[in-house]
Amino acid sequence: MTQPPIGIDDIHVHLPDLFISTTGEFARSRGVVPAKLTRGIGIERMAVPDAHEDAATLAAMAILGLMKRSRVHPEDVGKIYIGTESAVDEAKAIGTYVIGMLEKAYGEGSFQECSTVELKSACIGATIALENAIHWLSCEDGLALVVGSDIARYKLRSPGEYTQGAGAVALLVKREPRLLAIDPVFGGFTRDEDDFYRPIGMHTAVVNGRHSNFCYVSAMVEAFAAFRRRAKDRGLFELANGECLTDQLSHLIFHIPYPRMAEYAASAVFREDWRGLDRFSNIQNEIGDEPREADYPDKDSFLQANWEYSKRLAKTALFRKSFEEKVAETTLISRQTGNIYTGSLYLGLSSLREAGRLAPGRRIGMGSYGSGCSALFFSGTVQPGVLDLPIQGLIEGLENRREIDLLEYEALHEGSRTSLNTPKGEFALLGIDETGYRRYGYVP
């Protein structure tokens, strides 16, 4: 019997009303040109959590209004799944919190057959979390939940700054999807490497920018290079003479820690897929050969050159081609976001539906990377029920929201108790009592 396919049914994305632009006074403060921000890493807009917003409350509201939209009952959801970095607690799951918010709305013990579990794995947590669900609806009836709830904060003027942003976005998985029905390979990569953490303790990330730009790029590289191979193995594809996987995919959509990002990813991804083609000797002739690391005196110098080598690459007639037409657009809404950590490869997917380009019949190629560093790459086929799913509305919807002053936004950074727009129509954080549990509710 043939097993039938699971994947997203359908998604929605949740994110704070307020903003601060990167340009005007905040550029001014930092010293910083803005055409760095709006072009160099390409994010205009940062979004900024209230005061009695945090990652279970982005979480629950994500989920409401995927429940809603979708007509989600819930007693038919088997599992909450949530990745997060932005956790609120050090051992109480931020989905116990999320149900507990939930059943406000849908009355006490709606959500009791329903577990829930937090996956931590820095950016590449809702994809893990993805990856179980579909284990466990491959053996099990129901629906699942798989939520990225996070919230990106760094130290003020830190190099990280420019690329904070908040949000959650909520999938609903199951059995016979009208969105995307995922294919069942994953290609994945994990190394131990110390380009982003957060202590216990500590309010903000530790970066190491550069280092951790490299560690991505080369955890990409290789997480599709093992989905290729297993792909291949499973016979996935059928390539055809100078074909290469990339040329069957009709979008990419990459981990956006900012949009610029992508960009340097695509670079990657396309290299290792045309290196033996006809074009890439074409691009060499162009460019010049590949580094050799046994030409450098370190892995440092090679890992620099390699990098610089991919920069030119992706000025190449040919990369800038294939980047618009298919990857260019998963970058629309993270542009007015800054990075949602987990949920960023999601607001890629829903950058390309809000924008018209999710065809039925048509595989995407998604590419997740968290810090630490793991990564994973996975393939979906877009379901013909994708035409009678109705779009959000977010590219809009994103014009409504309330900008801040760069005085608020530091207020609300280093903790301000005030929120700037009264809770009405939302769950909230109500408080947080002597012993140090956070009290959540909907206020009307």
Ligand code: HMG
Given for the second form:
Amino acid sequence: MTQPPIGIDDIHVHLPDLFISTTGEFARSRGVVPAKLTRGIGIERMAVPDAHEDAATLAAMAILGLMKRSRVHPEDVGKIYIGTESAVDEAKAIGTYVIGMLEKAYGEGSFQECSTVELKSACIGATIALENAIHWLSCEDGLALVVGSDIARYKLRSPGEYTQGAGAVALLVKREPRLLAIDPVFGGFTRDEDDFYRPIGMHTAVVNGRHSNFCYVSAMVEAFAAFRRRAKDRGLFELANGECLTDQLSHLIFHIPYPRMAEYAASAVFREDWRGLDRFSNIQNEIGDEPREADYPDKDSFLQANWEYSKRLAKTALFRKSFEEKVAETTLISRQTGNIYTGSLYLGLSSLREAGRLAPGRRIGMGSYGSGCSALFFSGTVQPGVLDLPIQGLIEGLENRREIDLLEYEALHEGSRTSLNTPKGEFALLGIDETGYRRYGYVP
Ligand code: HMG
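What I would like now is the form predicted together with the named molecule, since the data block earlier showed the form predicted on its own; can you produce it?
All chains and molecules follow, beginning with the one already shown.
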């Protein structure tokens, strides 16, 4: 018996209402030229969580929005898998708080037969959640909700600061999906690295910026190569002479810690895929041969040379064309939110969907990355149902948020418990009692 397609049926994004612009007051106070942030990094605005928001309220809001849009009944939801690295508790699963909130809307006990787990693996957590949901759905016909929910927070005045953001993306995962059928092939890569981590008790991440970029691209290339090998073995792609796998993808969506990183990732992946083809010989004629590790005194100088080579490749006409056609639009929303960690890859999918770029029958590639570090590359085919799915109106919605000033942003960053917005029509953190238990409510 052939297995029905399994994948993403619908998607809903929830972002905080507050944002700070990276230009103006912020850039001046940090002594940074605004063009570096808007062009060099690619972030124009960063979403900022209010005092009553955390990863649990953001996740609950994303799920509520998704359930309303797609008319999902709680008793049909078998799993709520939440990828997050912004845990609100060291033991209790974030999903239990989320279910507590959802039951305020749907009635006590309405989710009692649903199981939930929190998956931590830095920014790749939501993808591992998705992979697990797909495995569950290959055995049982039901509905799974997969969520990536996070608050990206770095130290004030650090180079990571201008890549912060916050938000949650909820995916409805089922058989016969309307949006994207996921192919049953994942290419993976994992290695122990000290690129980015947040030791227990710390509120901001420790990050080795340049090294984190290197780890990201090398893990992504390895995961892509593993995917290509496994996809070929499984007969997923048939390539004509002179063709490569990315030729058959209408879009490539990468994890987006900041939009320029999607460009670095694309350059490394296209380079891997084009190597050996005539077009790569033309590129070599233009920018020279690739660096060889044996020609460098140590690993670090080789990695730097390799990085510079990918940057030169990113300036070639062939790359610019491929990037504009297949990748550029995936960063549309991230430019206005900053890094939302686990949800970022799926925010890229939302960017394409909201901009009407998902064409039925076309295959897209997705590259997920989590520091520490791991990468997974996979693909999916856009389903005909996408044409009947209304968009969320996310791009217009970005313009209706409230801009805050530097002092307000810094107060929230440093843990102010005073909300700038009075919660309205949303789940909110109402307080944390003396034992550490968090009290949430729905504020009509
Ligand atoms: P930085 O020191 O600001 O970077 O740190 P830079 O000085 O290299 O500048 C960045 C770009 O701006 C360069 O572009 C500059 O030339 C350009 P490039 O040369 O590469 O093309 N630039 C300008 N452009 C226009 N006009 C100007 C100008 N000046 C300079 N005037 C860094 C950047 C990302 C390292 C830092 O922000 C950081 O540490 N961020 C946090 C870590 C991070 O996001 N790493 C990404 C990979 S790791 C990852 O994605 C995982 C993560 O999401 C976490 C998880 O998995 O959980 C973070």
